[in-house]
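Just one chain is shown here, as structure tokens, and it is the form predicted alone.
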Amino acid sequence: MLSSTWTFEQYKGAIIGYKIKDILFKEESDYQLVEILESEDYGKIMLLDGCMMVNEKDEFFYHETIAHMPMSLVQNAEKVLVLGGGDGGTVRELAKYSQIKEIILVEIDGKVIEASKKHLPQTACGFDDPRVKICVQDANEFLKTTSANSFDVIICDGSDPVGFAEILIQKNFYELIKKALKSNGVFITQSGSPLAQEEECKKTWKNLNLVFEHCNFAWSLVPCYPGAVWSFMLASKQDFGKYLNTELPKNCKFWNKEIFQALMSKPAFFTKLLSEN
């Protein structure tokens, strides 16, 4: 049994730490170091190359936002594509919708899926849904062979855009997304912290607007991520409507119609940041 503290820089010189009881999984994949730790108070924690991806106590803030926000903007979405998201949290939330007929998860690193299934069952439980199809493949390569107008919703649940993931905020990647999206579909991507990762937010916003006719941005709380305030950006070929989906997902800890409206509000500092492009 291990007794130690794992720490990381949470926000520009501020260090946050978690008391760790044990190391449950630690393997180097072809892409990154995958670790799962057992913490004293926050459940199991997944790290990729030493960066926090998931902790069981508060992951619902992130996964409920990134899944339910686009689903709330598309009427009767039946086919959904998730790029990244190998921990399974986004798929778990999507599986709450009876209207969805197919969920395709494209994750480059099979080790992430393997570790999540074994050690994060409350997060990865959606993988057992028969509507879920898993492709262990590079998202960019998958999109190159995807037919036009294939998906009602596309979700990019990727890690920070560095190294092999740098493509996830590039203009040519968004062009492939647009091609694969139906005319009334919605794309959402996580876009970093508007407090701690300003350049990532600005670059994502700039490149999305170069490709899509209609773009919007939102935010949420993710306590375990740098800055705790997290950004999400949405894009569509058609103008965004208001809250459309009449099927409110069950068993949510965070999400409801009022939360949707609040997270689509425009904090002044965030609007100013994106206007600096």
Given for the second form:
There are 2 protein chains.
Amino acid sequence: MLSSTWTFEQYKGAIIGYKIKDILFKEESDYQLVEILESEDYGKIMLLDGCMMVNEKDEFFYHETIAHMPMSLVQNAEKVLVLGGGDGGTVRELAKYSQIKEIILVEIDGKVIEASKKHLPQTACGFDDPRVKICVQDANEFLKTTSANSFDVIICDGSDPVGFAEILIQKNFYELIKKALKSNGVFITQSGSPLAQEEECKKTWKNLNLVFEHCNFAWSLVPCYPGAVWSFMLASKQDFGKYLNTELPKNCKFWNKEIFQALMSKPAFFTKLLSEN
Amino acid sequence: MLSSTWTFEQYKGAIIGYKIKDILFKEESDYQLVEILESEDYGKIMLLDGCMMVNEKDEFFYHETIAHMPMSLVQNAEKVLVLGGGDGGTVRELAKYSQIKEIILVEIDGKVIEASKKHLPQTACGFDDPRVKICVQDANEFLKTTSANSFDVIICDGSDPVGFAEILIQKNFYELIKKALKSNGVFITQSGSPLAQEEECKKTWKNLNLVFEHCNFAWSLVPCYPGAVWSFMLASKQDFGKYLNTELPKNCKFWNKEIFQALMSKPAFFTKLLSEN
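Return the structure block for the form predicted together with another copy of the chain; the form predicted alone was the one displayed.
Every chain and every other molecule in the complex is listed next, the one we just looked at coming first.
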């Protein structure tokens, strides 16, 4: 039991730190150091190799965006694939749609799921939905054995593309995604901060456009990530862009139709960044 | 000349730090310590008493929101008052409107203006517009001698309401604002982070509603401030809320009509906070 200390995450020339009251979980998995800490002001936080993944106070911005944005663009999505997302927050948001019949979550690190179920019930409650099937497997390997045209929505809710996650922005990976996606399906991936991780954004955009006929980009905010402004990229085999939901998902803290339109509205700072490719 | 060090700002249980390459300005004024530092990744930054006010990389989110939001709600605004805003960024955005005939900026600390003009030309370029008149004076004192019904738009671009800036969320201050505002005018103030400064948001909202018949609240993002999600509150003597601009202000990096609608769309996390008053 700690009386009080701090955890810091440096990203290039910036640092974010949180005051910590307690360490709830700290184990080295086959892939990374998994930590869940009790913070003073931001609820419980999960760090993977020292990088902030989730804090209970503001995780809703990220999870509502990555789940409801593609779900707002596909009519009657019934089958959804989540790659990564072992904390359960994305699945929690997807479970709000009664039309969905099956949610498959493919997380490489079982330790992340185990720690989240035990210590982050606010996000991991998504796993309680009977439509959710969990595969502890590498996303790329999963996709290689997936039948073509299987999913209405595919969500890549992974870590930054370094180390074992580097594959997540590669052209080969996007080709497997494209094969697994239905003809009117939508793929979304988090793609780093357009303020702090410019190269990651540009590389994701470039590779996505090499594979998909229709690509789109959106911004949102993730207060606890470096740069705070976040990017999401979308891809489809068909033209997309219209908001299709007739009803808003329940109990959202951030999401609404006006926010969807704004996040997709291509502000100039972001268009300029991607045009520099 | 520094080789490399860090500047840190703690707000409750969170810290943000920036790597610093050089100190460009550091002087104690009658009110506060004014510093302008050259950061490694975020351009030049201005700190007042150690609190981040501006960094060149992301200041556009804040300045575009606080200027274009009220300007989008008033037809043919000709006379605008800015209280605070000594870095010039808000004035720079206002100067984009050809309809505006006069912009009066009332900044208590002449040292902030002096330092900004010398070291932050990207924001302070707003002062070059011939329609801008600068008064180095206490905002409350200025308002006491202002004629009634003088301004179409009043913008409170001040520091957090502690110390000499505490007056900026008081009922008496809002009564002076109301008197100075034209009948169809709009007042906007920054009001802290709804994620990190909940009490400040609630107090501003409460006091504004004690004075004005019509109040409204909006969110935006200020990546370099504690919490990153920011709040703005608006007030008027008349009902307001419709977007009136026929043309977007030029050279905005963030602002557009969809973003205006989203920032005014009252997401549930914010409505809930203010209902706890």
